[in-house]
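Shown next as structure tokens: one chain only, the form predicted alone.
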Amino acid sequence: MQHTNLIFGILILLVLIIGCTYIPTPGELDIIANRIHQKVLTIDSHTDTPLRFMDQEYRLNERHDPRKSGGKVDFPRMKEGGLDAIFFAAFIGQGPRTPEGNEKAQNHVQDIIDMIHKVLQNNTAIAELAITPQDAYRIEKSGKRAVYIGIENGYAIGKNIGLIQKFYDQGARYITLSHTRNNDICDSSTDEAGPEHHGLSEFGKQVVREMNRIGMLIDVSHISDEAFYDVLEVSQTPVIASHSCARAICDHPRNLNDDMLKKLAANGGVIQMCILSAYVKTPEPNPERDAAFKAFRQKYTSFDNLSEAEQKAARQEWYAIDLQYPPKLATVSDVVDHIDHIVKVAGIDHVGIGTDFDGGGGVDGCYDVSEMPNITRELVKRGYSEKEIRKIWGGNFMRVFRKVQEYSQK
């Protein structure tokens, strides 16, 4: 350890003395990046890993091969990748906006939250539920992994605003207001039907105010541009985009344009860089993959009417197609191109990391959680300081988290 510390100190001294003219060797970059990665608190603000262990066969305390099982996250690989804290999303796809549909969605999200708690109860030696910003630092010092809960898609609350408090009391700390289709809260950025509310609905404005009141983070990923601006107008606290990218680099409606990035910065919020390849870089044509997934969607026209066993079979079929016809992935360098752009437009205080692992996230060089140090390595290679990397890997997100909770305690 003393030898490693000495080498690290010498490398930093060289950089300071020689300045920009000194280019570290690949080995030196590894030493610097690994040291920084281990020192700073690292948090991934969005993963869909509960989709994996909901079938109770994917054990988080066992190491998996992502190119065989498909799973991108487990506790052994979190340790390998130096990831200290993670958000597990209780995800619900958009279904019928009826009393019956809303009840089914609520129950499904409740089941996922219960399963997260169960998994943590079964792994107390290696992981712990986190509910405050301070918890991540405390849990990290104990050598465990900190697990937060988020809810992806406000459809989970239907039209029952009281469910926000209920889910908060069970550990949920953010709600992504919509997903791929419009709901009763707001419009989605990708609903083929087009805008319904032209931003937030009146109910959606109530939802934002209630989330402010109780200290729930507001997640603007997936929502339409109009809804984004409405949220910033209504919210009294900074907001997050838990897994989004820069639209100027990859022109996708899921990403934030430069004006949105500037407005997010003015709000004091943070965009958590998503590493889902299609949001990072416009994908090259892949006819076989497209045809396979088109056939899949035709076969499973509605997941809402499937039994639990049928849903499990559908998930496995989806994963099998993804493995059989892999897309050409964007790279870690492409990911950091987005970070560079966001820093240029919004500032270093307004960017973080939200991979979307197990929801499609993964790029060449950071295909699963074990490879997350490669992002740090690329940041070091481009000249980011330890202070800046600390902000990107968790400091910025935690600042917003604290502001949101402080507002609710006034």
The other form holds:
There are 2 protein chains.
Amino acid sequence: MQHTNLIFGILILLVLIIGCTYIPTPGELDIIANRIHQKVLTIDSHTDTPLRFMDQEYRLNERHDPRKSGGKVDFPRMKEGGLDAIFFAAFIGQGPRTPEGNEKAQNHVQDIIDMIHKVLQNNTAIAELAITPQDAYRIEKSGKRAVYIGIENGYAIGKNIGLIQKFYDQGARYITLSHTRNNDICDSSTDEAGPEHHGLSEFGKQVVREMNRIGMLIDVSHISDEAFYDVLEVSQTPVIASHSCARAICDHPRNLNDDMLKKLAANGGVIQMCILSAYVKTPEPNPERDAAFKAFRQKYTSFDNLSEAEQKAARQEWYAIDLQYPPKLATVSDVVDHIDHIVKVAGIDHVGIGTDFDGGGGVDGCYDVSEMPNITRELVKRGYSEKEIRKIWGGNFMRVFRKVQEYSQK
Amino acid sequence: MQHTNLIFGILILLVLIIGCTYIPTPGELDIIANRIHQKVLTIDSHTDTPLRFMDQEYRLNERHDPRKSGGKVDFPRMKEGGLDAIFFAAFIGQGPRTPEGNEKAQNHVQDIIDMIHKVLQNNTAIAELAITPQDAYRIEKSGKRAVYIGIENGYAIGKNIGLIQKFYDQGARYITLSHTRNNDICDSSTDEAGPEHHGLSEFGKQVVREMNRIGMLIDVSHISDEAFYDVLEVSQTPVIASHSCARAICDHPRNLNDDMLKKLAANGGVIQMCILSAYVKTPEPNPERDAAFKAFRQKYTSFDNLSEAEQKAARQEWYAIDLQYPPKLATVSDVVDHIDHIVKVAGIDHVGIGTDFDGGGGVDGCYDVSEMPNITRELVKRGYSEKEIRKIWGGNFMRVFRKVQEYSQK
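Okay, that one was the form predicted alone. Can I see the form predicted together with another copy of the chain too?
Next comes the full complex, this chain leading.
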């Protein structure tokens, strides 16, 4: 330990003396990057890991091989990857916007939240529910993993605004306003039917105000550009994009263009870099994979008509296709190209990390949570300082989180 | 606020100037006692409140009237009564010591622990699970109630020593080794059949060592005198009596005699004063009540043969009898007579509070959790200092808790 400190001290001195002209060797980079990675609070603002343990067979206290359909997150690999805090998404795919559909969505999200609490109940020695920004720092200090709850898709509340408080009281701290299709709150960036509300609906505006009042973070990932601008207008607090990238680097409607990035910075918000390969880098053609997934989509036109057993079978089929016809993945370097761009356009105070692991996230070099230090390594390589890396890995997100909570307490 | 501080300052000055000869007026007493009560961490180490909410109709976030079979604890009244932290007991009555009986006991305790977690899941804004001594102080600071889990009756683990770790991992922090009858771990102080092991069984000794290893507090309330002495011999850490009184003041086998109190002090442990009236003061004859409870006991010879619905009906019948023929209750002054005695015999560092609310606890003047400041008032009246009251209300218990955790981490 003493020895490592000495080496590190000498390295720092060397870096200071030789200045910008000195390029660290790969070994030195590792030492510097690991040290920073361990020191700063690291938070991943979006994973769909509950999809794994809702199948009941996936135990978060056991280590899994991510390449054997084993999931990309568990507590042992979080520790290996130096990830201190994580948001588990209670995700509901968009289904029918009817009273029955809404009730089903609410119940399903409730089941996921119940299950997250249950998982934590069984792992008090290694993980703990976090509900405030301070919690993550405290839990990190105790050597445990901090687990936050987010809700992916405002469909979870249907048309019942009271559910925001209900879910908040059970620990949920953000709601992604939509998923891949329009809902009663706003338009989605990817609904093939095109815009319906041209931004936020009237109900959506009420939802945003209620989230402000309660202290629930507003997540603009997935929503349409028009909805994004509406949210910034209505919200009295900074917002987050829990898992999105820069459209200038990879042209996908899920990503934010430069104007949006600037407006987000002016709002005081933060974009949490998504490491889902197709949003990071436009994939090269892969006809076999495309055909297999097309067949899959034709077979399962809607998840919502399936029984739980059928949904589970469908998920497993999806994983099997993904393994059989693996995509050519973007790299950690591609990911940091986005970060560089966001920093250039919006500034160092407005970017973070939200992997979307277990929801499609994972690139070459950061395929699962155990490989997260590689992002820090690339940042150090490109000259980011410890202070800047601390902002990216959690400082920026936590600033927004605190602002939102403070506004609600006023 | 400023005003209150000024008044208090003047009072303190007066007390200092006039010294021991000055007897505060009742109004001054209230001010001093309330201030101390708010300042110090207050913990109740034993309540059977889960018996209430296992019936599903008792919501801890709502205020109840304790005299309308409403239960003696809920979060609003905890706040009113300035109680910061509480142990909810996962209680299992002694049943058959067979593989089937053991399995049933384990499952029942698991159900209660699940339900405690569930209650906390639904009340994240006002209460939080606590698993370390520090948690209570932190949660108190955040204005919420800290809820610890204890297991009442080692019968919960049957003959399976591995269950100690399992329950610990879910947050349980003490096990009361027995209840009213002998079990596989040790003899009870109240088994009509008399002693079976003459203390701890061989299995019981292993249990004590395993609890030491894991960091689970050992609770000697309910166990026989012989078992008490055995535990002190085997345990490498201080122990607690989570809810017991002084036998010299009220002669009941559930209470600790002076020799036991001295040995407990030598062990570094703590006795948490129980405020169950019959242990505080031998009840005056009450033939109607006695007859009603005798009939009740004849009707329900064993709870374990009853269905859940029957158990619930039996509990309600019990509450109804208790209301119809109320006992003449001991008083807060009687309670503090015990504390005085324990302090005299064992010292100020070895006494705390464990009410047994919802398990029979409650005296005149401290009938439910909202009336807890009356204990502090009586302590102030008798000349206990703030420092001493801080020890009684939580400091002593937490010292033992820390020691037990430290031993396990070594």
